[in-house]
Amino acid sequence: MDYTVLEVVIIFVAMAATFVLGSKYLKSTEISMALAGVVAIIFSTLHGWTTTPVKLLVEGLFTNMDLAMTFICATIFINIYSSSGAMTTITRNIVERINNKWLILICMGILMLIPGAITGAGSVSVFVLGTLVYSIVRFMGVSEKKATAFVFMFAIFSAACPPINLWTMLMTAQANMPYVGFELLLLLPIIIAGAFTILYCGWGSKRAPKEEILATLPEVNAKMYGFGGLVRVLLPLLTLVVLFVLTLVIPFSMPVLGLPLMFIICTVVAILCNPNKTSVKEYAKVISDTMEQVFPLVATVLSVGIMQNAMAASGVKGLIGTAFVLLPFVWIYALILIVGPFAQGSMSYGSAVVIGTPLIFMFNTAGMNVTVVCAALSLIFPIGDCLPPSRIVGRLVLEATDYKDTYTSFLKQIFVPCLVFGLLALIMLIKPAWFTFLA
């Protein structure tokens, strides 16, 4: 192919033009990423530098498929789990046991990565437990605003958390490298920021009685407690567990069982464990909720396969690279809190591609271990989540807390934890050497 800076920049514009028309009149940042894409293999077309449109269209749209999988696996066991009680007995049970506001706050915290972080969506933890969480930070004391902040950052911390981190598996993919030694990495910064978050949002606040709290959560059945019901409750999460500890400990002697698979083995588990009398068509309406849930996210991820596709074959993908490569490294330094979160805002997991696996590979030729590089840019991505025009997680909040005020409100109230966060993987991305014993 005999590509020009000029009819690249042209193809670029052109597929920018799109994303923004698609998003504004469209409504959807998914059919704006596909729609871009298909723009630029019908220029890529007519220029003569690919005779197989549809196969690059069909070969994009497939690129993802094994992460739209274990999202829709994941997000399925998540909500058949939830449904059985066990995340309202779970929270019961803290609300009885633990009488101080602080405690209450982390254990909402460690509830609220639980979602995403076996699914890799923020959305997930708020459709599973943003509602109830943001009502018992609220009988904490904490104010209207700052509750709501609480749920969005700890839902963008749990889309960040290990096991499964979709910017990370995304730019691993790409970048060929090994989806392994990730978790320490992106875990501490997550508990550092977390920490932040909590006495940022319950410093000065008062709780409410136990009572009072207790009388607004869900009846769980009553076989959900004792001896019994922490079986019930812990055996689905534990199944999970050992099945990724195994497949790490003896991955020879361990058949490849696969995400989406493990996934599904615990979800039989959690119906096992369930102890409502749930009908079959009650567990086809879950998945068919559940379904309608994750379309959203399914089809981003989906959509970022053709855009990237359709990147490479064009040249504008080798032109974003060769941008980022030919900047100081003090200007990528100085710019990524901004062009990190504002790309997540405009291409979601797409920025993955389009930004972060070129500067892996710069930065891998600067020598620098690009383990902690991947695992910094991952934190960084996520705070985009509040920003225009997709607002995935943003969006989502306000509708599950009810939020009263102005957006731009609520984007004062999260400004503070956000950058204590980027502020975080800007140090791991600046001097890598000092995170890698963490690797």
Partner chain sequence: MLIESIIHYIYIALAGIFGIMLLVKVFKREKRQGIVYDIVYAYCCVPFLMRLLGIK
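Could you drop in the structure for the form predicted in complex with its partner chain? We only have the form predicted on its own so far.
We keep it simple here and write out only the one chain, dropping partners and molecules.
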């Protein structure tokens, strides 16, 4: 192949220009990403680097299709579960039983960590608990913006939290390292940053009186109270947790269900536990509305897939990776908190492969502890889940919390906790020897 760096840079600029112009004039980030991918594929075809442009486009649509399926199934589950009044029952019980604001915020933070820690995806935490946690945090007197920031921060912490950290897993798999010794290295910064986030969001807020909060919550079916109600509320969630845990504990005895099917099984359980007389037509309406609700996200992940495939085929993906990892160490330290999250925003988990693994090899040649380096990088990438072009978790949080203000105002709100989290990871990256005892 006869292509030069300059030609790839031109493609990269053309892609960026298409994305910006598309976002401005077509008012849709999804189609802008797809168009940016199309532009890269056209350039590649004109250069003769590919003879199958349509195949590249269609295969790109399949790149994140499983993720799209997970999003659809998870949203169907949570909407059907909520329609039974289960969410309101949980909120009512927490507000009635726990009086300490900080204790509730800590409980909410820990609760948010569980789904993402087990699945490795922050989006699952948002789907399963985002709306519930948001409403409870709001009742603690936390402002709308800070409550949204709370949900987002714990969603990304949950993705980075052990036992399943996909960025670490991808990097270790590529670098032929064992996925061992990461638990404390990942957990400690998350605990520190989580504590900071709770203080940052909860400081100065005043919990509303219990009666006032309960008055604002809708009434639920009487069958949702007592032991029977407890079973109805907990069984769908418990089924999900049991399925998650079984796949981890007995992976070889258990058929591979996959996240979408797990959510469908839990949806069936939620339907069986629903005390309200809901007709098939009403369930069909919930599913139809869910498709419209989740569509922006589905369109985003599918469009990102086109763009990722186009970037790989045109050499732009490689250009970004090599340009960054060939920099001197001091520049890597200076830029990693910008490049890492933006790579995540544009390449999703591909960031770990394109930037993470070469960096591990580089740090290894310098004699640094690569387990700590790998953990540090795995903490930096999740921050990019709020950054363009994909903004997957960020957009999901805004959907879950029905955020009214601009996306920029959301980014401003999460900047400080993200910076603290990023700086903790940066310290680990600069001085890995200090953290070796945790590995």
